Every structure is written in structure tokens, then in C-alpha cells.
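Presented as C-alpha cells, the chain that follows is alone, the form predicted on its own.
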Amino acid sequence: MILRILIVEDDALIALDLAMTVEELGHEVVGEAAEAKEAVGAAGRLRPDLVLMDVKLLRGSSGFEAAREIHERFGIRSLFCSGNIDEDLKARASGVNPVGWLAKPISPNALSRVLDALSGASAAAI
């Protein structure tokens, strides 16, 4: 299954090179978002199967609080990007049933297999 993918990142040239492998992985990027608003409209917009969702985003915005809301009022869950991910960073997390967690720099081979394993999933169960 070809996953539809919202990617949340306020690194510019980051979020290209996401967006750019997760193409490459056969994937649909349908948006991106830099902000935690942004985030959240975006994803009520349209609807992605996922959100690969950065821990810090632009003006101190928080990726969990932007995922809690996503997963709240949307159903969609999020997959976290962070360069420190620790057990207090997950801790911080718990609440927001995240996919799971990948550390940057992300490796493309890191990214396909989560993805791999998610599009082997139906969506719903995302």
C-alpha cells in the first residue's frame, strides 16, 4: 500500500530530503508544515495516512502537542523525527500513541523499513 504522508519539519532542507526519500520509497508526500498549527490544519485538510512529525517546531511550537491534536480530532497517527531521542523525550510522548521513532539524521534505509512495515498494515490500523 502506498502510504499518503504529512511531513511536519521546520528545517527546510530537511523536510526536502524527507520528502524527496519517501517519494524515492514509492510513498505520496500530500503536504508539509513547519509549525504546529500549520500542522494541525494541514492534516485536517488532507487527510495523510501518517505525519512524520519533528519533537520541536517553528516558534516553539511542540510536535507532541501538534500530534496529540492530529491523533484527537483526525485519527492519524504520528511517526517522531528528533536528533535526542531518550527515554524522557519518549516519556514526554507516551500520551500521543506515536508509530514510532526515528533519530536524525534519518537513515533512508531506517525510513523504509518503518514504512515498509506500515504500508503492510492497512491504514486504518496506522
Given for the second form:
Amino acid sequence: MILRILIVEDDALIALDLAMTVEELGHEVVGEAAEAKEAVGAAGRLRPDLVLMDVKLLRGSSGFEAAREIHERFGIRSLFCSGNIDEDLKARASGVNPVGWLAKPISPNALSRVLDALSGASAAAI
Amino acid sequence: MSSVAFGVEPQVGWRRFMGRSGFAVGTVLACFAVLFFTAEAFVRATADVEETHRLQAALARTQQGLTDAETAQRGYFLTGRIEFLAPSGAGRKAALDGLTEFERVAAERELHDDRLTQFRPLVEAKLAELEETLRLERERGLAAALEVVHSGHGNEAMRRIRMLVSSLQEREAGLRAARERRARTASVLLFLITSAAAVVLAWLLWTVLSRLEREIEAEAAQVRALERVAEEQRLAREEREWLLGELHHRVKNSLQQIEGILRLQIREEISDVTRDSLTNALHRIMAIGRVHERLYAGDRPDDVDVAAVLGTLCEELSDVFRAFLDGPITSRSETISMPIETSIPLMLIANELITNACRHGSGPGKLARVAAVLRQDEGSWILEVSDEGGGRPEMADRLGMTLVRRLAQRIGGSVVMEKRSPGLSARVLIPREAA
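I have the form predicted on its own already, so could you send the form predicted together with the partner chain?
Starting with the chain above, the whole complex follows.
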């Protein structure tokens, strides 16, 4: 099953690379956002299956806050990306019910494994 | 806060305190000695007064006893009634007791006075005269007794006794006045010295206690200062860790950007050859990224867990070269930590050797089976990458081979390529002391 994905990433280059990688993996990028408020707006408007969420966003806004709001308001879960994944970070995100964690730099193979597992699970759910 | 303030000062303080304590003990002992001697003098003076008193009392008793005995006898002679004689015996006894007491006190005092030796004969003579008069009265009648009285010997004896007693009493009175003065002086002195000793002791106690309190306060201040320093160090360490984490994050972001750019370019590239080259470059950069990822995972940046990095690298490359491989690349490693200066080149070498083995380790119609082993012996670290391919004496990728040799050379290592049947084994030897 093809996943509809919203990419939330403050770095334009990385966002572009992620978008192309996601599409190469056969999924659909429905939109991109660079900060928390924009991400929540886009999620409400586009209703993606999954949000690819960077932890640190533009203008000091937090990926956790965006993910929490998106999860609470629209029931959409996030796949977090961060350079420093540690227990502290995971503890902070525990209330957001994340799909998983991807360590930066993100390798296309790691992303592919997560998305394959998700689309398989979604297909099974449908 | 100087370093001297921490180690040395309490010792000096303690020594000072001990010195002060020695002084205090000396002063206390001196106070007690003076007190003891003064008290002894006081007690002695009081005893002297008492003794004079006893001597005087003994003299008075003797004289009174004699007088009583004589008076009783006269009463008897005058009235002829025997009951008037009754107090006579008691008087004689009192006189003798007084005499004995007087002699005992005089002996205790070791008095040497002619008057003492005169006293007993006089008293005894008087007593004998009284005795004789009574005997005569009993045996020969009142007239014979009165004859003795009329002789005046009894009166004379009594007069001499009175004179002697009064002269001794006078002397004792003078002595007693002097002794009482001495006792008073001793008591005043005792009071003054006791007060002075109390003041000195109170002062000593106060100085010692206040010094002790100052020492304790100084120590507490030092402990507080140490705690403050420790707290500052902790904050500084936390800030450093935060900065390091931030730096680490940015480096990873930059690596992600670089990889992103390369991937974008690879996607745009039409030529297979160029795309291949760019992919090689991408993988080389990714290998640096893998080491970097592990760099800050541990507590010590100078100690990289290369076994874990090698494992991750093999997993990544297994994914990348899935199409060429007969199963994932096997990696085996002891738990080895090495400094970053060695671990980055070594992991770049591993990346080159494994990539080469994946690409060229497959024979005709056969997928590659690649293994990477990292171990250490006493003097060196050894990385061995082998495949079961067609077997070439050298790596197919010339740039890859150059990189491997240059990187190994930089960390003092050597590379040995060994042809096997089937396949190729590359062994990199890095002396540990070079790291």
C-alpha cells in the first residue's frame, strides 16, 4: 500500500532528499513543512497517513509539540528523525505515541525498512 | 580561594589549638598548686588557733579544779558537814585532767618553757597539801588540819599556781591573737586566689572554646567553598556536554545535507559510470558518518567502540549491495576501543574493503559471501575482509586500493592482499602503540 506522507524538516536540502527518497521507495509526499504551526496546519488540511518529523524545527519550534498536537487533533502518528537519539529524547516523546525513530544521517535503507513495515501493517489493517 | 587554604590551614590551626591547650593545662595546674598551698596555710592557721584555745582551756580547767577542791574542803571544815566535801573529788579530778591535757598539747607543740616544768610539781604539791589536810582532820581532828591551813603553805602554792597560769594565759592570748590574724589573712588570700583562679579558668575556657568555634566555622566555610566549586564544575560539565551534543547534532545535520546533495545528484545523473562514482563517494561519506555516530554515543570521545561501528557498517552495506550478496555480510569483532584518530581511518578502510568484496566477490553466476573480522593481539589490531569470489590479486577499484594503502600508512599499518581459492582476503595490521 502506498503511504501518504507529510515531511516536516527545517533544512531545505534534507527535506528535498527525504522527499525524493520517499518517492523512490514508492510512497507519496503530500506536503512539506519547516516549523511546528505550519506542520499542524498541513496535517489538518492534507490528512497524511504518516508524518516524518524532525525534532528541531525552524524558529526554535519543537517537533514534539507539533507531533503531540497532530496526534491529539487528527490521530496521525509521527516517525521522528534526530541526530541525537537517546533515552531522554525517547522519554520526552513517549506521550506522543511515535511510530519509531530514525537516526540522522538517515540512510535510505533504514527509511525503506520502516516504511515497508508500516505499509504492510496498514494494508493488513485495511 | 587559594590551594593553600584547603590543605594546610586546618593543620596549623590544630597545632595552634594544641599549643593553646598546653598553655591552658599549665595554667590550670599552676592555679591548683597556688590554691592548694594557700588552703593548706589556712587550715594550719585555723588548727593553731584551735590548739591555743585548747591549751588555754586546759589551764583554766586545772585552776578551776583546784579552786573547787579547796572551796569544798573549806566548806567542810567550816560546817563540819560531810556533804560540803562532795565536790572536792570532782575538782581534784578536773585539775588532774586539765593538767594532763595541758601537757599533751604542750608536747604536741613541742614547747620548751621553764614554766611548763614548774606547773606539774606545783599542782601536785597543792593536791598533796589538800590530801594531807583531810588526812589530818580524819586522823587527829580539825585542829591538826587547821594548823596546816594556818601554816599558809596551801595559800602560797595556790598563789604561785595562779601567777603561773595567768602568765601562761597571757602568753597564749598573745599567741592566739597573732594566729587568728594569720588565719584571717590566709582566708582573705584564699578567697582572692580562688577568685583569680576562677577568672583565669573562665578566660581560658572562653579562649579555647572561641578558638575551637572559629576552627569549626573555618572548616565549614572550606567545605562550603569546596561544594561551591564542585557545583560550578558540575554546571560547567553539563554546559560542555550540552555544547558537545549540540555540535554533534550539527555535524550530523551537515553530513545528512552532504549525503542529500550527493543523492540528489546521483538521481539526476544519466551516465551509469558517473552515477557509480558518485555512489562510491556517497558511501565513503556515509562511512565517516557511521563512525561519527558512534563517536559521541560513548562517554569518552577518545574511545570509540569500533566493534559496534563495524557491525552498523556491515548492516548498511548489506542493504546497499543486497543484489550482489548471498546473505548479509558477517561481521565478527572482539570488544575493541580505540582512539578516534585510528578508528575513522580504520572504518574507512573497512568500508573500501567490504564494498570491493561485495562488488567483485561474486563469481560467474554466484553471489558474494563476505565476512569482516576485527581482532586484537598483544601488539596490534587486525582487520580481515574476505570473500569467496573469483579471486584477483588486487582490488578492482584503483582509487579504493589507493585509499586503503594511504589510510593504513597514515596510522602506521600495513595491508596484505592474499589470493585464496576461492576468493580474496585483505588483512590490515595496525600496531597499537602507533595509536
